[in-house]
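One chain follows as structure tokens, the form predicted in complex with its partner chain.
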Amino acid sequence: MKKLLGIFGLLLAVCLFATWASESFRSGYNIENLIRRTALFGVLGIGVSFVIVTGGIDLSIGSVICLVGCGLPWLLTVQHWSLPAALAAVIAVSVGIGLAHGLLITRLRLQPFIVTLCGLMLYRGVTRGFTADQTVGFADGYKGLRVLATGKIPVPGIQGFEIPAPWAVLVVVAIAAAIFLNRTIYGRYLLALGNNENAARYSGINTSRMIVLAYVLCSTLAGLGGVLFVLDVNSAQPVDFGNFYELYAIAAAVLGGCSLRGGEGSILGVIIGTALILVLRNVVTLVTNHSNIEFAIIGAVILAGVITDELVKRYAIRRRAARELAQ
């Protein structure tokens, strides 16, 4: 909880600084845009946090976004599939990818890093293959569907600002994910096995099945993210669509309180972490006019965050030991 407040405080501080330093930051347009991007990346972050809770990692998210984000318009506009069929296909592929990752990791005992690194290369390569590296998009079609990503929900009483539709998607996904993680027995199983897989297994938990489930959730949400991203921007280039998005998602999850050692995670934290990264990116662009150093700033902030977290943890352990010694 303290951690959540800490990261939220940091987010507030950065926002206040940006409001003071840049006029464009406080424009309704910019804030709407930030919220929309936060919602889209938040969906990815929630997905990967399930995997991180088990102590694993998924590096293939960006490529799954590429596969789904390019695959959907390609199926619709190049292959002329019907919308339900195309949607069903991309969902099935996303689920199947997660299933494959999970089974390789639990049955063959392959390392998550390797399995998903190969996925990262594989899915992008496949996408570039079947699209022949051509940009795909919806042109002027599928307006009804695109509302999901580009639509806005007016706020009564406020002029010049509307809530972007993806925020509603994120809220639904986040509530479902939080209930799953915190209220069901399966969420507890994930946290327990992430902490100590042996103890979970010795307690009668089918740990393999739970790990597979985590990878399926991650890839499925990555697939959902892919659909939303392409609906948002309308056109996708296979060569770089979704590039590095897994790193944003992982960084957001870690900033939001997931430990890469597993067993810890908070859905709300992931969303705050995502917002922090995107606001930082926005600030770097607006304030410095050097968007090319954006990665350096984000990298430095995340590193500082995890170092602080570790130091605070050590301090707490030392204080505890001292207190016990005193007793």
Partner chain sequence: MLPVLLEARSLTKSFPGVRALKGVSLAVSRGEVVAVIGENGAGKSTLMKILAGVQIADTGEIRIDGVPAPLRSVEEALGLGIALIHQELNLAQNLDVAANLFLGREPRRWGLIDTGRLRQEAGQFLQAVGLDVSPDTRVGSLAIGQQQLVEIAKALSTQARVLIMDEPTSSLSAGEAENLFRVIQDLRARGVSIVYISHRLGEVTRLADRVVVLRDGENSGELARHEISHAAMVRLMVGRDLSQFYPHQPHARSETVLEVDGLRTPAHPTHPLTFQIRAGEMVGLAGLVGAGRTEVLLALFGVQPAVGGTLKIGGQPLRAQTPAQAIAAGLALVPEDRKREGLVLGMPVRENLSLASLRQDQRRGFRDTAREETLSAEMIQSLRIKTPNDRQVVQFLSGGNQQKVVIGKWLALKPKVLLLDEPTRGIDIGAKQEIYRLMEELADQGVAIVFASSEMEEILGMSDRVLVMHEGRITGELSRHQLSEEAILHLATGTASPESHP
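Having seen the form predicted in complex with its partner chain, I'd like the form predicted on its own now, please.
No partner chains or extra molecules come along with it, only the chain itself.
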């Protein structure tokens, strides 16, 4: 709870500074855009949080987004698949990628970093191959589908301000993820696995199955994110679509309280961390006019989160040791 209050206080402080520093920040258009982007990246952050909770990492999220985001319009407009078939195909691919990652990590004992780093290069390369590096997009007949990402929900009593539709998707995903992680036995298994894998295994938990589940959830939500992102922009270029999105997701999860050591995680914290990352990015663009340093900020945020996590862990260990000596 202290971590959540701390990150939320930091978010409020950054928002207050941005409101003071730039009139454009508090415009309705900018606020709606921030809410939409927070929702889109929040889905990715929730997905990677399941993997981080187990002590793993997934670097392939951006390439999965590229594969799904380019694959869906390619199947619809180039291959002329029906909408249900195309959606089923990209969902199946997303689930299959997570399953493959989990099995390679648990069965062959490969490092998650290596497996997902290879996936990062493989999936984008495959996408560039079947699209021939050409931009793919939706035809006019799919405007109804795009409402899922571009639609707006009116707010009663507030004229001129509407909540972007992706926020509703994020709320559904976040509630389901929070219930799964905190209210089901499988979520507790994931947390136990992250705290101590050997102890979890000796207590009867099928740790291999839980690791596979974590990577399947991460990849599936990355696929959902890919669908939402491409619906939002209407077209995608396989060379750079989804580039570095895994950094936003990992930074949001770490900043939101997910320990890279595993065993800790908060879905609400991930959403707040996502909002903070995007507000910082927005402030850099509006106040300094130097959007090209946004990755420097993300890198600094990840480093700050890791340092803070390490210092908190050391403090907790020293405090526990002092309490044991006192007894």
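These numbers were taken from a predicted model, which means no experiment stands behind them. Numbering follows the first chain given and starts at 1. The term rigid core refers to the most C-alpha atoms you can superpose between the two forms while keeping them within 1.5 Å.
Ala21: CA moves less than 2 Å between the two forms after rigid-core fitting. With the core held fixed between the two forms, Val283 has its Cα displaced by under 2 Å. A displacement of less than 2 angstroms separates the C-alpha positions of Leu260 between the two forms, with the rigid core held in common.
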